[in-house]
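Here we start with a single chain on its own, the form predicted on its own, put down as C-alpha cells.
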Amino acid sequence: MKRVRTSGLAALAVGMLALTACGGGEDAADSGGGGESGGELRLWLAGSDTPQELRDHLVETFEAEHPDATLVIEEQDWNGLVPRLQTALTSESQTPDLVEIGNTQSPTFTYAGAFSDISDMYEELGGDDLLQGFVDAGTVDDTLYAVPYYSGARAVFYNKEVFAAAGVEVPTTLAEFTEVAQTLQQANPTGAPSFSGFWLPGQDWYNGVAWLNSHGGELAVEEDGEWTGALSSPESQEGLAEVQELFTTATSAPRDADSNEPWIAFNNGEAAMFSAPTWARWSIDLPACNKGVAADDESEAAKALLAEQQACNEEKTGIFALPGLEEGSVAPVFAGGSNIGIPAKSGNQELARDLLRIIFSPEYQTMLAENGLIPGNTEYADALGDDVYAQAALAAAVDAELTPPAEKWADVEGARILEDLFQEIASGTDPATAAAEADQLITDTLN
C-alpha cells in the first residue's frame, strides 16, 4: 500500500451516514447518474502500476460486450486518495463505478459502508484461490465488499558490478544483509558524493517494518476489541534497533524522505541496493544501458532498441528476496497491493459487476502476472514466469505481512505516525523513546 493522507475516519463516517441510509447493493442501482442502460462507466485506478496494455484490454473488452456503454479509466494519485474517496463515494453524481484502493485502506471503507455487497460473486471471482489476506481486508461481518486486485511483496534489487567491485555476495541472512550494506557503504565503488549501500530513506517504514516482523514484533495488537500500539515490545525493539543501525551505517538517503521511487538513486549510481515490488524492474534505467529512445517514438526500430536496453539493465541488475534471521529463510516483508470494490452509490451496479468479471477473467489475471504483478487470483500466478524476478516475487510473498486489520488503520497512515517514528529513529532518537510515543498515538487513533 502506498502512503495516503486523510482527514480522519470521523469525517469519513459522517459522510457515509447518508450512503448507508440510502442502502447499497442492488438498491443503489436505482439511484445516481447514468443508470444501467449504457452511457459511461468510470473506473478509478490508483497510481501507474496497471500498465497501459492492460488498461486498453479492459476498455476494448468491456465496450465489445457493451456496445452502448463507454469505459473511462481515470488514474488517481495515491497521495490524497482517501480524501478524494471521502468526497466522491458519498455523492451519486461524483462517485466512480469501480475503485482500486490500497489494501491497508480497505478496512476503513468497508467498515464505513462505502462499497456494495459482492459476497455472491466470491466463488465466481476465484473463491479460495483469491489472496486471502486481501479478502479479509475487504470483509466485514462475513460480508465481502472488496476483492484483491494484485499484490507485490518487496524484494531487493542490486547492482552486480558494484557488488563485484566491493567484493561482496548476495547475503543469506538478515544479519549478513546489514554487513553487506555496510561494506558497500564504506567502499562506495561508484564514487557518488552521497552513496548508499542500501537506499533506506528515513520515513520508509514500508521496508523497515520487515526487520520488526522478522523478530516477531508487531505494529499493533488487538485484545478484547481494543487495539494497542505494540512497537515497545521487546521483539519490536530488537527489530527497530537493527533498522537504526542501517540508518546510521549503511545509507545516505535523506532522513525526511519516504519510499517513493527508490530506483532513481539506483539509476544515478547513488545506491548499490534498493527494495521495492518486483515490477520496479521496468523503472530501472542504468546510464550504461540507455539507448536514448524518445518517449513518443513508437517505431519498430525504437522498440528493438528498448528491448536491448531492458536486456542490458537486467543483465547488470540482480534481485533477491530479503533474507530472514536463519540461513535459507525469507524475511516477512510488507505485502503491498490493492483491493477493488464497487461503490454503493454507483448507479451502474450491474455494469460494474460485468467489469469486475473481466478483471477476474483468466486472460486479464494472466496479463497481470505477465507484467510482474501477483494477481488477485493466485491460480494464475504461474504466469509470472520462472525468471529471477518471478522467483524473487513469489519467495518474498510467501510470508509477507499486511498491516493490522483495524477499522481505523487508514487514520494511522493518514497521520503519518509510522513515517514520523522511523524518521526519529533515523535521526538518532532512542528507539524505545520513539516507540513509546508512537504506541500512544496508535492506541489513541485506533480506539
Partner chain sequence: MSAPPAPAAPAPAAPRTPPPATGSTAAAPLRRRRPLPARVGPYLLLVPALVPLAVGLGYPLVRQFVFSFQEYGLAQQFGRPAEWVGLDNYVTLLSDPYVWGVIARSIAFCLVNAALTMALGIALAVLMTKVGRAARITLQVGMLLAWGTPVLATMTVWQWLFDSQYGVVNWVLAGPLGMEGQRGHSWLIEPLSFYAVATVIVVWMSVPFVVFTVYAGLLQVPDECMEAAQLDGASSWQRLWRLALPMIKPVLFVVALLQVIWDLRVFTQIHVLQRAGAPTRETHLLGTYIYSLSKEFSMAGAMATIMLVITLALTVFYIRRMLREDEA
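Rigid core: the largest C-alpha set superposing within 1.5 Å between the two forms. Residue numbers count along the first chain shown, from 1. Keep in mind the model is a prediction, meaning the values are calculated, not measured. What changes on going to the form predicted in complex with its partner chain:
- Rigid-part membership, decided by the better superposition fit of each C-alpha, is shared by Val162 and Leu246 in the motion between the two forms.
- Domain rotation between the two forms: smaller rigid part turned by 18 degrees relative to the larger, from C-alpha superpositions.
Given the form predicted on its own above, I would also like to look at the protein as it appears in the form predicted in complex with its partner chain.
Next comes a single chain, given without company.
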C-alpha cells in the first residue's frame, strides 16, 4: 500500500515538474542548442541504487559548471519503468533530459529511436574501457545511443556453519558446485523440513542462465538480422540438463517462486547457499546474530547493535563467485545493471551531454565503485575495495553476460517465456522438449 501511495505521489510530482519543465525545454530550443543557456535539466534515475552522496555530487558539480542552470534528479521506480518511459520519452514537453534504463530494456528503446546518437562521445566517455556488453545493448548499426551506468554481478552466498557440519568446502568447478549442493541437500545439517543445498526456485532463470552460458550456450543468436532462439543448441542443452539436475537433487525451493528475496530461506536455515547480486549482504539476518533491534529505532545504541549484528552475519556467511567449467575459472553469470542515454526529444541536448561527461569523470566513476557498484568504466573498478564481497563481485563481473541485444528482447521478458521454461524444467519436463517450444516463442517474438 505504501508503495502504491508513494508512487502515486511521485507520478503527481513528475507531472507537475513536467509542466514546469515545459518552459525550460523551450528556452533551450530557442537558443539553438547553444548549451550555455539557463534552464532546468532533468535526470531520471531508476531505483534507489544511486546513493544520496552521489546525487548531491552530480547536482553540485553540474551547477558549478553551469551557474544559470539547475539539475533536478527524479527517482523512478523499477516497477513499471518501461510503460512510464514509453509515454514520457515520446513527448517533447514531458521527456527527461537524461535517463537511466535497465540493461535488458535498453535495446527496445534504442531501436525505437528514443535516444540521441552519442557515437562521437564514445572515446571521451571511456572507449574500450566501458563495459562492452552494456555498450552492445545501447548500440544499433554501429551507432551508440546508450552507455553503461553501473553493473552488479551475482555471487554465491553460503552458510559457513552448515558447510562445516556437512563437511564440504567451497567448490572450485561448476561440476563440483553441483556435488557440494547435493551433499548439503542430503546432509540437511539444520534439520529443516524442506531444506535446500542450493536455493534455486523454479522460475529463477536469472541465476540458471549461468549454467547455459558456462557451456557456451546462448538464449538467442542473430544471423543476417534475424534472431532465433538458441536454447536447443547442444551447448545450451548441456547447461539446462545440469540445471535440471540441481532442481531435482539439490533444492527444495518452490517451483512457483522466482529470484526475489532468496535470503529469506537462507535466514530461516532452510538453504545452505543462494546466488544473488552482492548487495544481498545487507539482507542477511541469521537468527544467531539477530539483536532484536526494532526497525524504527534510530538511537545510537541501536546503530551500534546493528553494526555488531552485521559483522556477526558477515562472519558466519561466506561468498564466492560461481566457478566455471575449469578449475580457477569463473562462470559467466547474468549481469544486472543499467544504461544511460539522452532522450531524442529532449530540448537540452548540449546540457545533457555535459552531465554525461560529469557522470563519466574519474571522480564520479570512483564514487560509484566505492559504493559497491561496478562502474560503467572498468578502469575505475579497483575502487570497489578488496573485501570478499568486492572480490567476488569483480571476479563475477569480468565475464558476466547480458541478455541478447535484440530489439524486442523486452517483449520476451514481458511474456515471461524464460520463467515458464525454467519452471517446466524444474517440473521434470524433458529439457529438449521445453527448449524447442521456448525457442519457437522467442523466435516469433524477436522477429
